[in-house]
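Read the single chain below, which is given as structure tokens and is the form predicted on its own.
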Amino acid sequence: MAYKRISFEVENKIAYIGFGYNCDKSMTTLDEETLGELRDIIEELHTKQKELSGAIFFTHKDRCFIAGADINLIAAMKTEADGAYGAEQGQSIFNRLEDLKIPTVACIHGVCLGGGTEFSLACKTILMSDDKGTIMGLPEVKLGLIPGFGGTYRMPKKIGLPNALDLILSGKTVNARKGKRLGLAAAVYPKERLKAMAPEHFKGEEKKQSFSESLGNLAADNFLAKKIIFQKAREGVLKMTKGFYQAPLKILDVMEAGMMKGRTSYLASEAEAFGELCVSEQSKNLQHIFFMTEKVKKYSGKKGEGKVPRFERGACLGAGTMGGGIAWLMASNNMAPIMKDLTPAALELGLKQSSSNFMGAVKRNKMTFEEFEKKQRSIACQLDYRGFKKADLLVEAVVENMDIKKKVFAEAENYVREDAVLTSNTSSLSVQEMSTALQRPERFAGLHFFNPVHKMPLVEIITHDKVAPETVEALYNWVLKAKKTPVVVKDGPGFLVNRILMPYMNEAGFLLEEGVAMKDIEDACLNFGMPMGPCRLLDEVGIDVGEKVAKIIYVGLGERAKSSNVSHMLVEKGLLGRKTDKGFYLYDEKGKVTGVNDEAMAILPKPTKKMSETEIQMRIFLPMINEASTVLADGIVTTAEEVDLGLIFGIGFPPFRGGLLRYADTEGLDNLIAALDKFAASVDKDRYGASEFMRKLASEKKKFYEFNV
């Protein structure tokens, strides 16, 4: 029989079967079309098993084996049975091919994620390239699920119970070196010999484990030792995830109430909670986020006439934490960069962030120490411009202040070639005054990373009325390249981000001036979801530098972005957050918050109100939310999911809620309006008072995600 999609050949007794045959894209997926072959493929081995030798699987594609099921046909299913049905298929399909007698070895290379692992593990032996791109996982329960086709019920029997945990609950993947010290993969070959070598293991292969390693399989062969493990699991789970998450609890339900179940039963379970998932709030908010995610991967901004520059060589203008940083980020891209300061001082503190950076990658085992000292070294420190016309990026990161960044950028482009691109990592001021020192605006944009720079996603690209298209292009695939996130924004104040942020920290202050107790205001955020309360946020980013932010911010928003005297207070008594070890907490030479300082404490108001949680939830989030609403109407981005992508990976802004808009869309914008006028008459006009255009949106009957510029 003919197939389409996938390849079906015999060959001296032995069926090779290639994934993303006759396929445009560079992603193989589990389509509907695709699993409808797999499955006759599978049929048909089952009626030639007697005449065949074995059966080997692999890929037509250079970086991909399978990448996992379709997630438009997940995002389709609108009920619990659907999902259930759509898993059982799957199961289906994959007990079949777990039931051939003939051997049945899956050849890794490239991504190999989600149903592409389940497959792989349906197989009897799973051999991986060497490649670095190749890599196995089951990442499910980052999109709210379970793993629908077996992962749950193959992976313990492949790699033992505690590695399959650890796998399944994180969504980690494995690479080929550590897919073979767990046992997934029999074997490591070069991509070209994968195939070759495959019939070798046609007899089977018995992983040789270490004494610790038998021992650590027997205990968690005994019912009691899997209770135990299932317990500190759990644990484990509450303490990362708070209990926000529901699909990590509902993976360790399944798999603990399946210890004794045989495959049917157990796989049952597994469909029954895949299709329970699938359907929830929750799991279609992370399904729109990996939309969201997916749909930046490509730039669909304004095309422009002429060549799009690309980005070998770097160079920053100003070192110390953040200049280290974005300089990490050039040498993790080879493009062994110029770092730039006045003093040796401030170039020591750059090299240090980079070398902190790229250690962190050395002890995660991401990094060998040779390529470590091979790309730190790389960074060439100096205190003028010598070799700065082999730059082809140059980003900009000294002090924030306005006069000086116009300075610096009138002189630094006589040392740089006229094709090369200038960027500002300002936080908040204007890129389009800053546009005016240059003789060539054209090349010129704000590239603001969030800091730290190795941790945090997000990339802002600013624009101006002078900007070429190519020269946004080109920062968009660079940073894409970089492995961040692109968001183009218009210049303004704050940006985006940090526009959408101040009411964040802005409304804490307020609050604690009322009388309400700090450990209330940060209790409230985190038990909504943020990753920090607001005081310790206002700590990290440095309380004197969000002071002067927010000044900013006011000159160009006026009143309502007001902002309490707290930050000011303790400003003038020296304390300024984790860098100074004081601000509203204490800190040890590590940055880890050792206790509430009790100088900021002395400080603020004592605590005399008691405030619901709500309230205190609704009076920090709806000024937020009335800000995203002005974002949109001022064109700062033209759409609630660039709002919604720039506080998830900007901020943190929690995803099992969606994003901002999306929440705001879920509890509705009448709803929403209603609290607002009530704070603007029971607190403050301007910092409540609810936006013309969410006014005029909710008279429309419209959502945030209807609006489009």
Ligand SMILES: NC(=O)c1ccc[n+]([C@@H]2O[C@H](COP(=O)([O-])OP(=O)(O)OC[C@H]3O[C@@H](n4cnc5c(N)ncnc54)[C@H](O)[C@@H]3O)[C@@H](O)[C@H]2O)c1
The other form holds:
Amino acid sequence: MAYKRISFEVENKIAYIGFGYNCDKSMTTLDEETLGELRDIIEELHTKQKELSGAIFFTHKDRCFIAGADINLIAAMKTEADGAYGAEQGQSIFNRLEDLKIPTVACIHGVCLGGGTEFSLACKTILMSDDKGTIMGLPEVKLGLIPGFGGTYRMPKKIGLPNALDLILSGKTVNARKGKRLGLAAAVYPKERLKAMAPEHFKGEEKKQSFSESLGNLAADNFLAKKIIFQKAREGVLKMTKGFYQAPLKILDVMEAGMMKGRTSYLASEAEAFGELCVSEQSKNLQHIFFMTEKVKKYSGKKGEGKVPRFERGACLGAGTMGGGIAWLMASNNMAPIMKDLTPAALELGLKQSSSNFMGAVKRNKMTFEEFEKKQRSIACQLDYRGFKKADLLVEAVVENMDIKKKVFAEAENYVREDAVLTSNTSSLSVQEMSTALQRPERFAGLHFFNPVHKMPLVEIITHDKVAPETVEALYNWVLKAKKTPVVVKDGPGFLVNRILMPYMNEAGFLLEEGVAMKDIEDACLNFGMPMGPCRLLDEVGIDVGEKVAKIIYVGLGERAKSSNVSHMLVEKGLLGRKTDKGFYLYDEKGKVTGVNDEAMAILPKPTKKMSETEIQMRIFLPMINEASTVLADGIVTTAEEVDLGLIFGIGFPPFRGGLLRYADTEGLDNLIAALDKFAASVDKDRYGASEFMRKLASEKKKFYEFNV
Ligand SMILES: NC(=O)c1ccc[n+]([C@@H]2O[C@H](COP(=O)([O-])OP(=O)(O)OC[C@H]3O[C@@H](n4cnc5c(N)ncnc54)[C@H](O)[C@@H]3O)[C@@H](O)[C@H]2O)c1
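Let me have the form predicted in complex with this ligand next, following on from the form predicted on its own.
What follows is the whole complex; the chain from before opens it.
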């Protein structure tokens, strides 16, 4: 039989089955058509198995074996029964694969995730290519799902319970080296030899276990030991997720209850759990983030007439906290950057920053020591502009002062090529105004990284009147290439993220002034799912820096952006946060919190007011939603999706809520406006006055996500 999506050939009694055939997409997914063909092929193998000595599965693609089940299929599921039925369909195909009597070998090259890994687990042997891009894993938990095609059933059998739980509950991927070590892959070969070596594995092989692995698996075979493993895993999950995420707990329930079950009844409970989770609000929110992230991977903004520049070499002005991080990012991306500062001591600090980021990668086995040395040495440190003509992209990260920045740009422009793109990492100054200092403003924009650069995924690309679309597109492409998430925003006070973050800090200050205890405020935000409470966050940013940025935003936005006196009182006493080891909290020399700072507590009003957690959350998150609505109204960004993406990747807004404005839509605009009106009357009319834009949307019975510019 001829197939369209999967190639099928028999040669010397071996069936060769190739995924990603006749398909222009770079990634192969298990969509309806592919799954249908796979079912037919496996049936054909059953019919022909007497004449075959084995079946080898491989990929025609350069970078992908099977990227997973088609998420569109999952997103389209409306009921639990739909979900369970979908999982059962996949399970039945993989069961038939597992039941083949002949040797089956999956030759993994490129990305092999989710359903792809579950498919491979149903084969008797897995081989992996030694290519850097070859990875396997079950990332379903990241979408709020349980692997539904038998992954939770087969993975423990392949690699033992403790390792399987680690992979399934974290959703992390493994490369070939780790895959081999775990026993997931029987062997690793260069990509070109994978298929040819597969018949060598037709006999199957025992995985050689290390002594400690044997002990571990022996222990895991014991019923009581399994109970303990599950208990530990549950504790680990609760610690990691603070109990916010239901999928890992559900996975544990299914796997633990399934310990004594046979295949049929185990898989029935896996399918049922998949059905339940896939239509849950939490999974839908996480799927929504997945789709937003996919959408961002391609520039969809305004196109220019000219050629879009590509950045091969970089330069960074300023070697401070941010400059060191940006130089590291450039070096990681083979841009052999030049880092310029005013003193050798400052350059030393920048280099230290970069080297500590690289060493982190070495410790995590993501990079060899030789690679570290090569990349770290690729950063040229200087006090002058030598060699700046080579740079295609320059990022300025000097002190936050408009006059200094203007002066620096006017000077730097004399030393770079005319076609170089110049950017500023300013976190609060007007990019529009800064552009007036440049002779070629069309090749200038804001490029706002978040601190610390190596951890924070978001980069705001800030536009102004004169910037050329090619410049924006080039920066967008570069940010993507550097594996960060770009969002294009119009210039305005605090741009996108800091503007919406402002009420988070400000309202916490006002609540403290009203006599609400700091612990109650911090806990309310943490229990909402925020990664840090507002006081802890202010300590991290620097209370003095926070105060300065708050002032700039206040000047730009007016009374609704006013702040309390709290930051000022702490700054006056030299309590600046983590950098001075003292802020709202105390810190040890490694920057770890050691306790609440009594000195700061003595400055703050006595905590006399008891406020419910819900009220504190409303007092803090309502003004954030309100500000986000003005961000849309002012055209800083044009869609609710961009706001949500910015906050999730910029400040860690809880992903399980799907984003600030998606959360707002779920609550209902009418309800939010009613709550804002109440606080406007009882607390402050400026800070809680619902925006005209939000009222208009509500009167038209629209949601934020239905707003289109
Ligand atoms: N720190 C943050 O959390 C953060 C986050 C995002 C953006 N930013 C922005 O990044 C920029 C830098 O911030 P930072 O925290 O790295 O500051 P920093 O004080 O740590 O470093 C600034 C560096 O610039 C150097 N410098 C000053 N004038 C210079 C000149 N003319 N030429 C070359 N170097 C010069 C200083 O010597 C210093 O090493 C600021 O605009 C800031 O607003 C900071």
